[in-house]
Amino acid sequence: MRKIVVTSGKGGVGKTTVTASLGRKLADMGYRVVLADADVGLNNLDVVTGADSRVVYDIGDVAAGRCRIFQALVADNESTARILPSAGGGEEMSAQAFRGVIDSLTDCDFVFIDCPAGIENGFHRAVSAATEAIVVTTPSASAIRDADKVLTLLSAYRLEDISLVVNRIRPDMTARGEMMRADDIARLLGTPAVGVIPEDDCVTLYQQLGRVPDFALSEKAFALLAKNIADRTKKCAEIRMPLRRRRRWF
């Protein structure tokens, strides 16, 4: 079972977008998924993936034995993977106990943990129960900062494996040199990257709705790094947006 901590340091990068849309595109290819949320103060994994009408027990409910793990985890609609919901008010929450939650899920290939937002004891509760670690940035300034301070932290850590996420890359505007490129953010954050995720609006459009349909720009992107992950490989490009037909005018 591998255990990965999707962080950002960060608030508002796209973390739980990018663990929900990485953990039903691995579902996708036949894994067992289970998609954990670590935010107990201000969980919201369930609701991006449209199961919180569903919830009955929570990963609260599990540590305390008021259920059994099986008893707490909720389907996805849209794929085979399946979701344990936080603990509303669970602040203090043990990392050994939320580390022994986690580990009783023995009959998964993923466990993503979608972190909480800063660096504070939710962030140390949640990396401690995982065995490798995503970074989820976008290319401002802000969140490639709040990136390196989560790297370094990490680093004290004892994880088989770290790697990096640009999320709402515009192709047109690294085109023009008008933002950074994904590759140049992971050479300054000394850390490679798995992924590379485009601007995307259909993301906005349809997650309340469901599924992001699979023509949209971003699910190619999803794509490359789920394989990334299976694989263990870090090949990554940046997605190339299709050239418009210009307009003519007479």
Contents of the next structure:
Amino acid sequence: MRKIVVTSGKGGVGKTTVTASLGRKLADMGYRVVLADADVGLNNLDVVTGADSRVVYDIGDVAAGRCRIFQALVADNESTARILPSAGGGEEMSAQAFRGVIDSLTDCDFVFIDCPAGIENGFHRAVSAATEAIVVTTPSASAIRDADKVLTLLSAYRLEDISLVVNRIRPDMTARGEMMRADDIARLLGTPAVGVIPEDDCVTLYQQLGRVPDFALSEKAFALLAKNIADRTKKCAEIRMPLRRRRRWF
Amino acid sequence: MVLKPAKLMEERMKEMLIRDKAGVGEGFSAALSGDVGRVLGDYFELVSRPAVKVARGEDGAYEVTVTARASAVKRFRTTEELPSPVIPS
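Next, report the structure of the form predicted in complex with the partner chain; the form predicted alone has already been given.
So here's everything in the complex, that chain up top.
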């Protein structure tokens, strides 16, 4: 079982979206996937996956012994992945207790832990339970700086692997030299980029309705990312924008 | 040649991350550059203010690099050039 924490330091860079989309892609590939929400205070994974109305027990209940782990798992409507939600309870949960809950998920291939923003207790709790880490950043200066700080902190943990995902890349702007390229960001942070996710309106539009369709550029990028994660490869594959057809009179 | 915004941003980020790792602020480098410039200015005709880069190595040691450009070495007055002292009779 691979336990992967998805973290960033800065909030709003797309940790939860990456966790949900990557988990769903791996579930589509036939892997048994659990998406665990470690953002205890500001839980959003259930909202992004549309499972919020079906949550009965949460991770805090499992840690407190009020239910069994399988009772807390909620099936994802859009894939075969299961969600381990946190419903606001268990803010005082220790890192050991959280790790115990994650380790009790034995019948799965991947556990993705959605880490809270910041580098306080919640961060420590989430990272302590993981064996690998994915750091999500965007091409903004503040996100890159926070990612660098998080990478420094992660080096103190016993993690087998640390990778980078660059989210919200604008291929048109990078082509014009107006936005940093993903490989430049990866070089700056000294961490290989395994996923480059383009800025995509489909994420905003379809996330409210259910699942982003496969034709969306971001979904294609998530498919490449999922393949990289499953194969443990470090290819920085960027999705190319479709060329605009030139309109002609004849 | 004018640098593109992405290149400018990369340069800025590089400096910022090095500063973060070194644990020194921008004011520190500016103050150090001013002081080093004053000392070097006694020996050289400096063309511009020296550039000071502070980085931190893998072992945690600080690496300070000073880059200064000068047009000439200042000529010191030796004791032979000084007027001979007047010894009162």
